[in-house]
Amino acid sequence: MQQLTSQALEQTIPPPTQTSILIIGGAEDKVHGREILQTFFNRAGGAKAQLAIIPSASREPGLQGERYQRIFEEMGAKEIKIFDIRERHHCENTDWHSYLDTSCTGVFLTGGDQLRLYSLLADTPLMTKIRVGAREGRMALAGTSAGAAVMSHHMIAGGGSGESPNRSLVDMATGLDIMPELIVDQHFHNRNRLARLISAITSHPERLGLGIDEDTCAMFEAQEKLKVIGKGTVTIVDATEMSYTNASKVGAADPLSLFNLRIHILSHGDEYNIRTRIPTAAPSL
């Protein structure tokens, strides 16, 4: 069999894809310089970038999802189809289920509530198809506010803030498992959310609790290292070696006591490995 130059070998090779888990805390910038969005456009293909976006977690779907319809579109984006799934029988549409197979090379699910999201998401082939795609590198996918909520397997559905930790302080839920490793509160620091993510990992230590502020985002490539882009700082809340905690001891609204707890704050540009627990400072300019 003739051997293949060099040159012609490059070109039966497809080019490596980028692509990213993005977790967005919601309120991310729109108009301006769209960072965030346009990280996630470029990790999808870009200018070749064909895009599925999910607004069901909306009160407005069809509004919520020509809005970041227009903006891809703006971007350059090849094609992009809106998933505008209302009910859980719309999951078995058969040209979306063709599109994550053959073409899709970027999905984005928008804010709004993640119960809802979760309820016409959940256990359906096309989420299967999403889950799988996004993990094994196949697509880019991102996810703000609610979008970004249900990336956890142990969701937080909802709860109060501005109180000490305790138990009664969050609402917890089953999310879409995308990253089992997490449990993931948005809009963090602009709502005071902190005790509510320290309330959620009490009772699921094992966990990494991750608090995104707006306009902030933690991208994850290859799974293990997330970096911070954005305006805000993502907290890490890490309990591994956390020595005591009175979770069993007390009623569901008194104060939780937790010993060595460790928490990082990162911003634009540090670095967090999720399996060695190791966060990185950004390179100095």
Contents of the next structure:
Number of protein chains: 2
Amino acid sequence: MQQLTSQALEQTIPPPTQTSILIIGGAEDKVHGREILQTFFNRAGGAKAQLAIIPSASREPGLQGERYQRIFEEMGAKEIKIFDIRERHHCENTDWHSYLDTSCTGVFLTGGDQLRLYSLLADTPLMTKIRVGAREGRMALAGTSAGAAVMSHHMIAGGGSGESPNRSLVDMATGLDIMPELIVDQHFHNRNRLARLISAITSHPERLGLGIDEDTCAMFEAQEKLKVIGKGTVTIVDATEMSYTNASKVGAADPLSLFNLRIHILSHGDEYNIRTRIPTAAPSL
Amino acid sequence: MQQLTSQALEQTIPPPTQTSILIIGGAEDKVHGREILQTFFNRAGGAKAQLAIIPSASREPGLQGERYQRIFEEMGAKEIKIFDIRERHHCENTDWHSYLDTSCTGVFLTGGDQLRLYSLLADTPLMTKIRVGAREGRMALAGTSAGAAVMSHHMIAGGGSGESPNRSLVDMATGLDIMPELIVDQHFHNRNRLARLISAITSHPERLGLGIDEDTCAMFEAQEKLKVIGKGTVTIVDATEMSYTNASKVGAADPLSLFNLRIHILSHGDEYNIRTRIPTAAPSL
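Counterpart to the form predicted alone, namely the form predicted in complex with a further copy of the same chain:
Entire complex below, previous chain first.
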């Protein structure tokens, strides 16, 4: 029985990432210092970067794809392909498959609607190549806004704000499972999303809640450690020590109780280990 | 030295409240069940209640005063006086002083602007009578919205939202010191105020942060214990175990780091002891 549980766990939770996965809270600077995008570019090889941009979350994939293409061209990328996937069968494009197999050093998922992104990419061989490639360190992977949310296994698909935490405040769905340990919310302090992240965590207290502000990034550099870059904060919601919740006793719209959440607010340069669940302060300047 | 510190502490932190002090997160139900207002009314003596309404935080004190007067009249109060204080010298009204000395069983502070309320009432003998009367259990005291914020010693006077926590996000001032152990914020999840409450707590980590949602009340019934009533949640931010903050190292507008905050989300019937800092779940129905 124990073995079965352990096997089941292994199936749902792949080994931790080996290299750069950048989870961006949306609205990253595209004009001035471009710290986050520049970091992704550098991690993908800098002048040797061969990138794939997937704008499929967006309702305007053409515009979004070109926008990021221009930015990475300006930075000096060696090659850029836009995977303009608008139907699931587009994922069969053999040119893209061979690009991922042989050349691609970085994949960028734009913002938009995470459910749309999921429905186009989930369970396709193309997505498997990206997920495995990113987790095994063969390519960098970045996702912003919807592209960040979709990294979870239990994905926040949408929800409300301005209310007390309650289960009906958040719509959960399945994500692309790139960082299954996490439940990611974005535009976090900007759009008042504590209540919905807490509502999501109540149903999955073994996962780690990450609330990422705009123009801010949780960058997984190696193994299980994230580092914060960008302008705002990453809020960690750790329910490991949660001693009580009324979630199973109350209606979906009733306010939730949760006792003993541990919360860390991390800013630029701070690190956090998602296995040990211990934060480390940025080195003093 | 130890004695001096202990004396200084006694001067700044009075003994805990003995009876009903109701700290309300604003927008309490005034039409239907009126749970919170009814509770205040009951705690103030029910049919024997002799109330004082202080609408001075409001820009429309006449309207606000009459509104609450009508509600408590409908509930059957024995006597209601509106302390319509628009200038500090109004606090010298001998009729009101004698009402507080001999008859008054409950005082209600309406919403509006907590700085205005403070500037009209602070350090007046009238306010001292109310504070001491409430803390010693001779009268009930309720404050909603601005009337809740003003209960703190370190008072959140205003601030912004939609940003990562940073010191310039919150304007601090001095409050009426009724519950000096606390820093109170209101309309909490409704108006996205986690970042500003955290920013306030960073400067005063020995105080307990209370974020109270609309139509929700933290009621101090006896000694040091609060109980939640109403529709939403009370969020407790406890920085006792905070292991790190960058607050002293960064600029006022830079994002804050805070490691190891303990947070409790309390809903209807849950209790929390502000001395032991331990929550207790509402009894199961």
